[in-house]
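This document starts with one chain, in the form predicted on its own, laid out as structure tokens.
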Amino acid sequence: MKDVLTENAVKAETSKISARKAQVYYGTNHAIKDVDVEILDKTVTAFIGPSGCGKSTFLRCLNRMNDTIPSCRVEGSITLDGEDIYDKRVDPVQLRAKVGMVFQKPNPFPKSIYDNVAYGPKIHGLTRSKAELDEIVEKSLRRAALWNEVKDRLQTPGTGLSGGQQQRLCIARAVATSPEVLLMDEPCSALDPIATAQVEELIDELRTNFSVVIVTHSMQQAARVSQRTAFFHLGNLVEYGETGQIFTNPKDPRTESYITGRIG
């Protein structure tokens, strides 16, 4: 009875993405098995688990990045605001404007800082004038806590920034299309501790406007930045719940073994 009440309480909060019996196959390899999860709006959700457990694979399902891999097939149901994102009528390019992504290594385009941020709004036709585009670029760079560092050199190459600045530029680029969800695949793994702290602070600020899903190999990071945590192991979603509960009172012995360092 308690689990039903808990499930209803989750649904009472605003669910942004729902997965039901989600499966991922790479050829004959069954990489993700029967994942059921509700990702809440205006919340940071962390995916944790050992290397190769399926957390990044599942993350990439949420904006159909796996479509780019010929051997990959996704089954089950994944919905965004109740709409099936794998429906044949859904344009993956439009979906990725709504569900932005930041990758492990900063990957700015070989363009100016301004053009890196302006690229998405331009291709999606989100602005009618140069003034509107200027406004989006500034707003996005401010959201990524980068504006004050780059406002006097917007025409210089994005690739000339430091690693931490490049990652924040990629976050600015991702939020420039006004997405509803922001996916982050180990966004701090290539950064030093100071840049990591800046990005973590930024993630906390971003959740006031976006639903953020972060894959991290750092349990300390998951504990610091997320409100909900999902633990993956061998392609299964073992446990999902409030971050504090997952770390202090996990229900599944596999979760406890991972958190205490016995598996991983």
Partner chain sequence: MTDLSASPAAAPVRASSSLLTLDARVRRRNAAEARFRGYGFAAILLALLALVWLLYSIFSAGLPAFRQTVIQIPVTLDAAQLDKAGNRNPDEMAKASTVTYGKVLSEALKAAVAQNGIVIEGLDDKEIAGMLSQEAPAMLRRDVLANPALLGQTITFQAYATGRVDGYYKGRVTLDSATRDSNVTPEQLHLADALKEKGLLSTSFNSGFLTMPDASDKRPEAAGLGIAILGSAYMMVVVLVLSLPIGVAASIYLEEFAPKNRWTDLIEVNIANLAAVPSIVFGILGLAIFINMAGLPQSAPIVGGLVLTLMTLPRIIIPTRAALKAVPPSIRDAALGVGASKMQSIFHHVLPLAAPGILTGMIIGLAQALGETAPLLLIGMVAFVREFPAAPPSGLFDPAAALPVQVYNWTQRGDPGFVERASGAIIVLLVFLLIMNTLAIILRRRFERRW
The other form holds:
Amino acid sequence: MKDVLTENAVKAETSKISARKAQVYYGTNHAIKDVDVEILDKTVTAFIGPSGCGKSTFLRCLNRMNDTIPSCRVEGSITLDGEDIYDKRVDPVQLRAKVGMVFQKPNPFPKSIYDNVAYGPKIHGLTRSKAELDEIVEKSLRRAALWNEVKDRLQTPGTGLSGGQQQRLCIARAVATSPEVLLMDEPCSALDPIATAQVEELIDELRTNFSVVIVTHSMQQAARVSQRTAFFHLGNLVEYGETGQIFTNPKDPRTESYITGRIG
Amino acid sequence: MTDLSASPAAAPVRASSSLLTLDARVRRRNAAEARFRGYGFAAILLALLALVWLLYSIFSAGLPAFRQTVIQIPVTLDAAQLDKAGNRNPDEMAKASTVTYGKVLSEALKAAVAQNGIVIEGLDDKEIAGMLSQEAPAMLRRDVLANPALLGQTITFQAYATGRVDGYYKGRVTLDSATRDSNVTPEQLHLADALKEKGLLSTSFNSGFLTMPDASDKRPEAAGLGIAILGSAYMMVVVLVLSLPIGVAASIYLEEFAPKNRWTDLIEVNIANLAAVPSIVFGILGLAIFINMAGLPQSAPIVGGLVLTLMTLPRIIIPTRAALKAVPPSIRDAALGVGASKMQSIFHHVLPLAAPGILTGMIIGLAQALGETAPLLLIGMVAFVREFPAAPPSGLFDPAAALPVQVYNWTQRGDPGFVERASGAIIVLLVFLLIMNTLAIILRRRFERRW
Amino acid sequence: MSIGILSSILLALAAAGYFIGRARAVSAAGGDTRKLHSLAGFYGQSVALFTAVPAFLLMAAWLFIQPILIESRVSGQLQQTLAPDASLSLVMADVRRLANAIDSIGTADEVAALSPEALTARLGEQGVAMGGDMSVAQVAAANEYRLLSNQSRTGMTVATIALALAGLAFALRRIRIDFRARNVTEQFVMVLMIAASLIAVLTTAGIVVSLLFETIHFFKLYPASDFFLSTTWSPKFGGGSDLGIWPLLWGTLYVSLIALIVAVPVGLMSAIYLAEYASPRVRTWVKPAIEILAGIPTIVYGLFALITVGPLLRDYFALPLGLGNSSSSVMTAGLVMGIMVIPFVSSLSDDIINAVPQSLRDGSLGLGATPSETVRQVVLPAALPGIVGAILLAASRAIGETMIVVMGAGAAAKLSLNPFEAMTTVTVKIVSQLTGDTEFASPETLVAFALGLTLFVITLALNILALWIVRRYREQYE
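Form predicted in complex with its partner chain, following the form predicted on its own:
Next comes the full complex, and the chain you just saw is listed first.
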């Protein structure tokens, strides 16, 4: 899949999220320094880097999940479709409806599979009738490649699924609110290889409708699923560009050291 | 992913596409959010207000108990009247009863009133004598018997005023209410004001409240907490002496040695449930076992202490086990590794490290036991006791009162002066609890360890 | 010999045993303590333990059993001389008082020679109040009682000291170089620790046995069907009482219900606010402040109900609404008890809400839910079993509470719906039937044990259910 990707295809996409001189502080700790990045629409962007480099922190800034941590402070500008998401007028609730998120550990709610997927549409009032809601649930589950496995037991608890199924349920749950951007924080780290392959395949399919940003520990995974890759190190964005270029011809020596396994 | 290609993106209609304008639904949701948050805040406010209201009500009713109105009367102690035998032998002087001393005091007060030129219309001699507490003659008698050399001298005796006059200076009694009260007349209150003007009557700190024994129904002004405080202290000693070793031994066994089987499971469930058994049930247990079966005396601190010990044990075992559990296994391994026996590793290393936690739990358990009332009612601690118990250990078997039961006792009496006393006793109880809890917090802060 | 002196003697023997044992071990090793199996101190400890512990146990057992035996023997003799309508327990109480006071009056013969009236007068001088004048048989019984007590006390002194000496000798004889003193001492300590942990079980057994025993006694005098089915409660201390539990149970449940209606919303919302909204600084101050409410003794709440809340409710609600004129009422007790229960609900709920994994909150917030939507639709459903457990624990607490209802609810047993009326509860009646000088043969007194058993069973069932629910809930997130 990766091989057929051409440079032209990427350039045709428009910028979805752009960060300018973004800084993140935890109390006095300067966690993210001067990050400039353009995240393109209908593209999979991977954030890679050693543990504690700030890639997850930066990801959580993109839909203001960091607001839940009292000591966290964000400076600089991060815009979604040209609108500053840290503007005072922006309600994080509305932002998060547009920028969905999937977490490291599958976290289905202790509710039925149906209610898990229907949760987002219900709170955002996206449907007018039960039939519409049913349709969204089915479409989202199909999208997450889970429909065939669960269609006969939609009312059973989501916590009863296997790990891989749970993570796909969480993806279906995020997709159901029809976000424009989907953030994924190491979505495969708690999964076995087979489930990982399923989720990776799914990510590639999601690209047709969304802009996807994925944080990953695995360079192989970044190479497999993403078109663009950003390498973070010690809170700095070291290098950002085409995935093929980053992995074959990195410009920065730190990127090269990481890719060849000397740091990380 | 065959099923994916079949379905293009579901695209539900969204009201607003810009992030900078809030749509109506988000506004509604935010309003619901604010309301919910408001309920939470209101709940906290309500709980704190209840606390403040409770404390305010008790303190405003109880603080006057620490002040007492006294009348300074110059009394000439006539030896002919008070020591008829004339040999200053206290045993023989004891024959002069409180009635005699009462006459001495009321004559002295009358003289003092006349001497200061106080004239109150409609005030008769009986009313003047009625200014003084019925306890005042007994107090004078005690002073004289303790120090026979006072005979023949003229001393200034600090006589307690009666409860109503006392209440007049604490706002409990007014001239208006006195007209309807058979125990006090407005004239007496006028006399009190006149005495106060002459400097013969004053209201000052009442140390007797903390040291004197209880007094009968008609003498709230003389009722003190001396026996109750002593009785509570005796019971706490019993609880401490019994529950500390037993509680620690049981905790060590259950936490460190007990095999995990159904028997120890039973013990653990048992302890958890005992901690939640209503305290009054322990009172019934004490009545049935310690008083009816073992024949221990009623109202004795030893019985109260035993009942409170049984009640406190599970409440001590739970935090003690938590403290033992908090000591990391590496400490035990280190001791075992140099060849100590398991018992030695626990007594030499684990126990000293867990000691602050155990002590904290112990103090909190004691504080709970100190405030416990219901079980003590059943084992007869409500009895009216005027004699101070002897020193332990034999004093543990003498009748005594207990602080919280004394409060209950006073609330059951008719005279409104006792409400003030009961609230005052609660302040004393709360001060003890505050000291104990502060001690526990200091211990915890001071010795808290991070492993 | 008094118990204090006897205890001191035993302790002195134990201390002596320690030093003798230690010295003996050291001399057995020829002064070289390295040759000993255990540290020298362990030899001393083993001797001290064998000296003191059995003797103290014997003393405790003796003290416990002696009055039971003497009582039954004396009362057996006395019973034959007693008029059929006289109460044995009251007569025995006088006999016990007289027996204790004999020494302050004179010798046994002098007492026996006094007329009953003179005896009562003499006793009065000593500050001993009697139930009535003593009969000759009672005086004889008192003398017998005193004699037996003294003999038994002497016997106890001799037996315990003998046992202590025997233990001392036994332990000393065992000391050799290769005697495993440490193991023996540790085993001894282990047995003591096991015994300590059994006290909890014994307490429960004691509660169950004493309640059951007296309840059965009660049901022999009063039919159980009337107790459980009758709807009137009117004890008469002359016989012919109606002792139906329903009015009491109704009062108990009504007061507890009002308490929960006050405490559950306030406690739960406070817990939610503290767990989900409050800043750490607010949390560190407010949480302990609310928990102060739990540390205040219930007598304080009782007084609060009596002097503040009761009159307030009467003057501003009950009287204007024409619902009653009593300051003690179900509402007074329920409201104050509700305040008392708030911290139980809030701190348990707080723990339970905090046990809900953060990942669930993140999942909900990440989808664009507001915090309150997250709490209501994700956190609370997830925490529900635990919260139900917390409410059950609070309910059991409210049902077993005594002082607040004694001082705030009133004493009239009624089946009424009006919350401003005075009603009474199971615990109030236990207190009122068992305080004061009571006679243990009448159903009016014994009913308290049946009430106690009912109370024990209800609260135990609630606790077990609640602990089971909470435990299962915890396991779910571990």
